[in-house]
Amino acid sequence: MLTLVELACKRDERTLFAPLSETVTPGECVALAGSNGSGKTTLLRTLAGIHSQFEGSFQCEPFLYQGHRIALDELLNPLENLHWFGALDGRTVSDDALRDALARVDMLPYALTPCGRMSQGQQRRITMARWLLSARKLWFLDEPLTALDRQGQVVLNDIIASHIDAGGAVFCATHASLDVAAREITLAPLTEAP
């Protein structure tokens, strides 16, 4: 689903981490580890086609990308936002499917509430509903546990576990441990020449 060949990301001509060669297969969750500034987010943004400064190569199947920014229109309600995401993916999603996804993330009672009136954790749950509606098997997630309370973390871990059990794959950066079996990759800093 994802293959990295001697991939190293750069920022302002500075290489952030030692070249990385990895393969992510169906049914696998891979967690990126490393200190702040080690290049985790930059790596995910590179794989998503948002960051273009890198050496090496990579190949991946069609993917869903969820970065730090939630990307919800705060004036729209969850149903409207999820309809928009479906259209962006070239699909029409039924209202029943949208409601089922919102129920799975415990947000159905807020289906008609403008997203701008919700907490960060509630907005994060709406993005998780988006994942459930996506047909993409490969997910790139950047700090998916951010702003979630304990119950929200349980829901997130359940969604990730169900996704990988169904043959999907998750490649994520997180400082907090997931409650699903994940292979960890630590981005190694380059040693400076003397």
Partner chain sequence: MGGLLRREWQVLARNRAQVINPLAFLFLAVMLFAVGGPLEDNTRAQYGGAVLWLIVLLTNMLSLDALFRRDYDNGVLEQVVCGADVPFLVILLRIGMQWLSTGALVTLLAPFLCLLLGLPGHVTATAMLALALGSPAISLLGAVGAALTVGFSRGGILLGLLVLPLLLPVLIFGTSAINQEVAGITNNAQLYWLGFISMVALTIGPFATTAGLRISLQMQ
Contents of the next structure:
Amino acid sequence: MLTLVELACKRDERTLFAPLSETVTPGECVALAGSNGSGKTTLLRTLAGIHSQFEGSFQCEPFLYQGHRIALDELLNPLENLHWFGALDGRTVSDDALRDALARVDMLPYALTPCGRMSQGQQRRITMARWLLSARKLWFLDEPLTALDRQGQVVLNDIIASHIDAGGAVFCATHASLDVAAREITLAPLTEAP
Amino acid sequence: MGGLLRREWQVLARNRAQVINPLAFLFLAVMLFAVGGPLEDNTRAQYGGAVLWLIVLLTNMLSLDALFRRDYDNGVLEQVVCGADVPFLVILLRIGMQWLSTGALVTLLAPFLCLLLGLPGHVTATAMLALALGSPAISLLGAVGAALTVGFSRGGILLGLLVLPLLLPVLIFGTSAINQEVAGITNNAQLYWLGFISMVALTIGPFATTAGLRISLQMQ
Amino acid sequence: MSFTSSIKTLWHKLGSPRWFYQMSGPWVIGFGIAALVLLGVGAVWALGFAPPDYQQGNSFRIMYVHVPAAMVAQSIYMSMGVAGLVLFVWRMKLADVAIAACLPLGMVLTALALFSGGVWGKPTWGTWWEWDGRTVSTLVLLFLFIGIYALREAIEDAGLKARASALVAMIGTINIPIIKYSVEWWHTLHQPASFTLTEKPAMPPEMYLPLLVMVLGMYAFAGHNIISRMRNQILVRESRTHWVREAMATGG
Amino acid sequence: MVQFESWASFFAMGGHGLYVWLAYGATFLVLAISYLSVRGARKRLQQELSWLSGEGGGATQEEETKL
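Provide the structure of the form predicted in complex with the partner chain, given the form predicted alone shown above.
Okay, now the whole complex, with that chain kicking things off.
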């Protein structure tokens, strides 16, 4: 699903970590550990095609990327946002699929309130609904646990577990450990570039 | 495609200030020029065309600065670049919407502006045609500057510095189209040139804007 | 080796700054000597031996300094556009070194062209600044340079700085012909078609040859200056590598 | 052949001497400054790096050579 060959990301012409070679197969959850500034976010953004300064290579099938930013338009309500993200993928999202996704994250009553007026945790839940609606099998999640309350974390672990069982793959950077059994990769930060 | 367009309309409907403020500034600037400029009507007609185009250019710079800023901050732009099959289309739609809310609207309001600027009646048709042909180039090339400067907090100045030199031909041909109409000389050449420049901007604009956004996104 | 394969190997070698650094040493000296000779001979020829202009007298000699500066400045901007294309398509690091090296000299020569243009205008038209087709397009060129310079100052990340300035240089280069034509057209509109100083009339050889020598001299100087700036840039960017250390130790 | 009879008329340049010498002076001054600044930057770099090559380690002070 995802193969990395001697991948080393660079920022401001400096290599951040030792070259990495990994493969992620369907039904696998990989947790990316590493101290702050070790390049976890940069690696995820490189795999998502946003960051373009790296050495080595990687192949990955169509993916879903969730960065630090919420990726919701604060002027629009959840329904409009999710419809738009569906259109971004070139799909039209049916109403009951929307209803199920929102129910799954317990955000159904908030379906029509503009996202700008929601709390950070609620917006995170709406992005989880977006993951459910996206047809992409490979998920890149950057610190998914941030701003989630206890109940939210339960929902998150439940979603990831069912995604893995359904044959998807998750490649996520996180400090707190996930309930799901995850293979750990640590990035060895390069103190002095060769 | 429909879904993408729907969101643009929704954002436009809920963020009307983004459309109204530049227009208000446009009329304000025209008034300032009219008050500041010479009073006799014959001289005012001579520089009316230049004033009109200058103000349209500068108002566009104001609205271009905020073109991608909101999506850049809330993370939607990331999803466009890495999620969409064709990010180019989404960005072309966004530029189109910006043109609608500035270029097209100014073209529709041109009769009032020509009136305020003391341009004779028969000039209005040419002014509208020139604005319609020239304003796409402003939005398309301006979007490239907006994409490159969205990462900086005070990007507005740099946006103008990067884009206005490239828009000099639009100012030259737009102004002389109106001036020659005032003098009664045919000005098809200028209109063709404005159309040509807009076509060039249409071919390189969206691609360069996408490349610019990819650069700015790496600055986050 | 067939022609195409030697081009391929050259292209491949250009990818490594080290090869360029070692190869460019003699080029810098060559360009330097050529510039010295050409500019020296050209200046003496233009000042002492070229005939004065029948209308303007001796102030015409400023053209031998004004035209080369304006021409080379524009060629520098065009080469930055090409370097930008190379950087964008083939991701060659050397292209950004070229853009960073071309920028200061390009700006300085454009400003110089504007200054000498103004000094030339004073005795000829009585004003230090004449809104003439050439002066306006040189002024626009200066703003295009300043735009790239300001953008490079605003971006910290070296890789992004390179890609952003490459993009702006490419777009600027595409627009230069359109801007030039529109400014020339605008000028002819305002200026009745009298003898415009900047239109190059068919010059007799004794006027034209010193100009050619001065232009070649200016190009040689630009070559020398830009390549030595590129070498400095390479030293700064590759300062941690061992080959730079050895080169420096042996005074290379 | 030489256009001027005497050195005096050469410098006077038929009345336009001020402008001609101002333009030539400025041009060659700018070229000289540009050349010297590049050579100066190179000398500074050479000292910095050769001093460091003795040390063998650590980064130089990363500064973009300006003009």
